[in-house]
Structures are given as C-alpha cells and as structure tokens.
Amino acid sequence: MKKVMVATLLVALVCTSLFAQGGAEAAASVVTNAQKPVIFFNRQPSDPVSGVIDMEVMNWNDKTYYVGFDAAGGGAVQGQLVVDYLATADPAVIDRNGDGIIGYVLCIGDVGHNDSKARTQGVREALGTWTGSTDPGVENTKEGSAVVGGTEMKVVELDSRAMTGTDGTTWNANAATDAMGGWATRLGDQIDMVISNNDGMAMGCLQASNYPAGVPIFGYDANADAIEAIGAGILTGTVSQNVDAQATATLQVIRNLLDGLTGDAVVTAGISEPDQYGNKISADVEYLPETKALLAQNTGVNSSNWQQYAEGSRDQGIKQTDAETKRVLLTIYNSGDNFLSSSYIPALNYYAPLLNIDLTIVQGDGQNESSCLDRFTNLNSFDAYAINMVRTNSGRDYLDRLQY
C-alpha cells in the first residue's frame, strides 16, 4: 500500500513541474502590445516647434522605426525644380506686369510640420529669399534674385499663409482656394508663379474663380489628378516622394519582423534586397540608422517626365508572398487629406495582399488626436501597428495604449 502511494505522489510532483513547466515556457512566448512592431510613418514624431526628432518615442522598443521620405531632400528637389523652370522661361511672357521682378505666393501647409518646414526652405533658398525662418509672412523673406531666360533678375516672396481651414486641419485646400482668391485681388499682375507645399492646396489654388491665367503653378506629392493636370497643361510641376516605395516600406519593415528578421535584414531585405520571398522595392530608399528612419527618395516632375508617374503604374518588383498573415492596425491623421486618401491609402490597399497582410486603416479628423487614438483599441488583435498622428509630438499618446 506505501509503495502505491509512494508511486502515485512521484507521478504527481513529475507531473507537477512538468505542468509548471509548460505554463511558464507558454507565459514566456507570449508576446505583449508593448513588445510588437510600431511603425510611425509619414509624419514623423518630432517636436512642432524645433524640428527635433523625438528619439525617446523612436526608442520605444527595438521594433520601432520610423518611414517617411526624405523631406530635406524633397526640399531641394522642389526648389530646384522651380530654378529649372525659370531658366527656360521667357522673361517677357512671365514677368506679367514688367517690373522687372518675379513675385510669388507661397502655399505653406503646416507650420509645426517637418516636411512642410522643409519644402518652404528649399523653395526660399532656391531663389534667395530665404532668411534662415520657415515661418509664414514676407517680414521672414529677403529679396532673391534667379537667372530667367538668361537674364538674372530679381525675386520676391509678395506672402505667404498657412493654409489652415476653419476647422482646424493643415495642409487645407479650401483654405489655399480662399487665399489664392484673395491674392488675385490684392495682388493682381504682381503675381508671376504660385508655390505649394502640397498638391492639394495647388489644386485649391486652381479652383479659385480669379486665378490668373497662365501663371505658373508647382505642388508637391505627385498625386493623380496633379499628374493629370501636368499633363493638360495647367500644373506647371510638381515633387514625386515614390509614395509607392514608402507604402511599401511600411509594410516591409512590419512583414520583416513579423517574420522574425533582426539588425539590418530588418531594413534591407525587400527594400535595398531580395528578401525570402524574392521581393525588392524598385525606387531608392535610405535608412538613417541615428533616427532609425527609412526615407524614400524624391524627383522632379513636370511636362517632360509627367507619364512615368500616370496613374496605375505599380511598383513590379513586389510580388505574392506565402508568409504567414497577419494583422496590423494603421491610422490614417485626416480623411480629408489628398496625398493620404488618393495615393498613400490605395497603395498600401495593393501591396498588403501582395505582403499578406491583413489591413485594419483608421481614419481621424486631422484636427483632434482624439479622433486617431479614439480607434487606437483592440489592440491584443493586432499583431503590429503603423501609426500617421495628428501632431507629431503625440506619439507618446499611442505608446502608452500598448502598455496595458
């Protein structure tokens, strides 16, 4: 009878500890909200005020990055793109009043916004009116000069506004109609080209019943209907940020440490390199290690070029993965926003599938955060999370849902 009891109390500590031991080993694989991917991207989280990259947001956990474009870049790009123009251009023709000055509006989108920050000093240093301030205003613009049509002449900023609509959105295109209309009638023939942060705003600028016929006109983003105004004529120029690379990237990195990738495969495969499934994105993109950021590179487009960038023009070097799904929940900071609505959300809509990734998009009012992080839940049915926030200092707010 002991030796029964003996035998049985063995069997029952052995399976015990193996029960403890499976429970423990089954706690320690499970992963926590804190411990997923977290990709920021489009707006990068940053200090509205300074520029400066919030790196203690960035360093959240080691799958944490940042993907956007190369905004400095894109900068340049833009302002360049506009010197190219009035090299070409025939003095007479757009000097419309004959002053012998080349006066210009400025559309600037987001005053706290690093990119929108970036593309009015490349236009400002571009032709020389810029005065170290990205601030709206002429009082923070000089007088610039930009050889036109052989002959350097001189340049001046006539205003600038940021286009802020009545409520409360950046980056407005209603805004930009109500300006530009404004502008005609103030400014009349002293108007020879108009500059847009954005496409959007560009395009409000068009709409506006007053706009002066045949004045030059150049965005930034690349969207469709701006392609196709590029190619009718009535948009001068405009940025491509590859927003098919970016889209990609975005859901590259997720894919990439969804399938367990480390170090540099994490950011390289897929995107500079074959990754498993023999994908690679086609366009240029550069990973700034110091900010844990994957930029997309930025070209001109205007008249010459506008047909590489037609609509439908898919990136080839992604194809059908057979990776596990997976499911990512990605907000959108406005609904209303033209880049995000007509090119960023139907690229990644194509390539999610392509990644087998299962999409859940958010969308906020682009006014309130509130509106993001209200859709910001069922986070424990996620797998990872790619966050575009209304205010670039409010990553933190997102962050501290995953704790819990």
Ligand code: BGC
Second form
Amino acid sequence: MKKVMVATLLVALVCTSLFAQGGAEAAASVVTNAQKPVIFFNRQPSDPVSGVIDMEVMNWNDKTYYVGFDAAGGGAVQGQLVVDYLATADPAVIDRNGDGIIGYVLCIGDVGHNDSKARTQGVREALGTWTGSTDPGVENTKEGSAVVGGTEMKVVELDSRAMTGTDGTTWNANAATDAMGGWATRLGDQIDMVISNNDGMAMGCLQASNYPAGVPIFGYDANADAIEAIGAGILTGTVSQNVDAQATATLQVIRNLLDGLTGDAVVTAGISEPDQYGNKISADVEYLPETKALLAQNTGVNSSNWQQYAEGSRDQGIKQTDAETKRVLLTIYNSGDNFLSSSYIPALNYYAPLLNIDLTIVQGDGQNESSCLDRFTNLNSFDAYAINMVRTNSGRDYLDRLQY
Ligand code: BGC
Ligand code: CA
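I would like to compare: after the form predicted alone, may I see the structure of the form predicted in complex with this ligand?
Let us now look at the entire complex, which starts with that chain.
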C-alpha cells in the first residue's frame, strides 16, 4: 500500500515537473500580437492638418516601420518636370489666349495626406505660386513666373480642388472629370496647363468631354495606363514613385523581422545589401532612422523616357527564396484607389510568393475607417501586419486591436 502511494506520488511529481517545463517552454515561444511586426505603408501615420509624423504610433514596438517614398523629393521632381517642359515650349503655342500669362489648374487629391501636400508644395514652389499653404483655392497662391522658351512669363494658378468624391473618397478621378468639365467651361482658353497630383485624377481630367485638346497635362504615379498615355502623346508627364521598390521593401522588412534580424540589418538586408537568400532590391531605398521610414526615390517620366517604365519591368534582384512561409495580413484603405489597385497590389502579389510570404489582402471603401478595421480580424493567425489606413491619424485604432 505504502509502495503504491509512493509510486503514485512519484508519477504525480514527475508529471507536474514535466508539465511545468512544457508550459514554460510554450510560454517563452508564444509571440503576442503586440510583439509582431507592424509595417505602415503608402499612408504615413501623421497629423492630417500639420502633416507632422506620429512618432507615438511609429514607436509602438521595435518592429514598427513605415515604407513609402521620398514625398518632398517627389514634389520637387514633379515641379521640375513642369518647369523643364515650359523651358522648351513655344510661348506662342502654349499661351492659348496670348495674354502673356501661363494659367494652370491643379488637382490636389487628399488635403490630409502627406504625399498630396508635398506635391502641391513642389508644383507651387517651382512655378512661384507658393505662399506657404497646401490648401486648395486661388487665395492660397500668388502670381508666379517661369521661363517659357527663353522668355520669362507670369504664371497663375486659376483654380485648384481637393477632388473628394460625392461618397467622401479622396483622390477621386470622377470628381476630377467633373471639375475639369467645369473649368473648361468657366475658364476657357485661360487654361494653358493642367497639373494633377496623381495619374488617376489626370486620366479623369482627360475624360471630360470638353477637355481642351492639346493642353499639356501632368500626373504622378507612373501607372500603366498613364505610361501608355504618354506614349500615345495624350499625357505630357508623370512621376514614378518606384512602386516595385516600395512593395519589395514592405515585404522585405517583414521578412527580415520574422527571420529574427535586429538593429541595422532589419533595414539593410535585401535592401542595400544582399540578404541571406542572395536577394537585394536594385533601386536605392533610403532609411530615415528618426521616423523609422524606408523611402524609395522618384523619377520624372515624359516622352523622352516613358519606354523604360512600360509594364512588365520587375526587379530582377528579387528571386525565389526557400524561406519559411509566414502569414501576413495587409490592409488597403480603398479598393477603388487607382494607384494601389493598378500598381501597388500587382507588385505585392508578384514579390510576396518569392519571399514566401502568404499575403491576405483586405480592402476598405476609402471613406470609413471601419470598412478597413472590420476586416482587420483573426489577428492571432498572422505573423505580421501591413497597414494602409483610410485616415493618416488612425494608426492607433489598428494598434489597439493588437494589444490583447
Ligand atoms: C498616390 C496616389 C494614391 C495615394 C493613396 C499616393 O502616393 O500617388 O495615387 O491615391 O497614394 O494613398
Ligand atoms: Ca494665357
């Protein structure tokens, strides 16, 4: 009887200690959602009015980063593209009403978005119409000047609009079609040039039935349809924000973090140096430690170089890896966004399988954060998160869901 009791006790003891050990191991290997990588992309966590970057959100955990492109530099590239065009234009042709003034209209996009603000500033600075404000409206501009075919001419911003759709979506191409129609009617041959902060709105302007034929028009993004339109001589120019470099960098940072890299290696492996699989993004991607931001560079595209940007040119520096498959949940603020749906998502879908990243993409309606947040679910079954939110100041709402 005594022996049996001792034996039972022994078994119980062994079991308890085994269990305790197993439990401890399990606890050590469990990664909570709050400890997983969070990459914001394309819409930088920031104040919609001041544009100031939200470092509280960016410092959520040591695996939080932003991947985008150099927005200020891009605004300058866009402005330069327009200035370069004017420099070689014939004043007698471009100045349609011969009043000695170059009149232009501007499609802004999203007044609360850093990218939009940077482009408005870049254009207005280049043309001398900048007063320190990125808001729409003639009252926020002044008379500028530019050299047109060797002659200095006055430049005036005739009108500008945010381009919010009737449903509240920003960067809205239909709103641009309507606005352009109204401008063509009201301003007539005062319009010598149309500038748009993205290709979607530029292509929208060209859809207006009364678009003044031959008036130069500039976009931004280098979407496939815009590149084609440059080739066809319909669009004058655009700016490439290097979507391939951005999509790859978004995935590469996630890969690096999930592979256990720390410190500088997180933002250099596979980006500025080959990673353990021999992959490296071919284009330059800059890292700004103070904002934890990885930024692709911009280039101007016009009739002289559009062929280089034609579809199908993927980064040959990224090849199939044998990395362990990881699951990533990725949100897109608006399923109707021209740039994200026609350029960014195809790039993500091309590179993710090469990096063995199993992507689940959920998309919102571009109006209500809940349209995205309601699909930001089942969080325990993902290894990392990539977030593109409706409003640039909604980052916290996503992070709150990762808290528990
Ligand atoms: C693009 C726009 C796009 C926006 C979405 C910008 O960087 O240029 O076309 O609508 O991102 O956030
Ligand atoms: Ca004129």
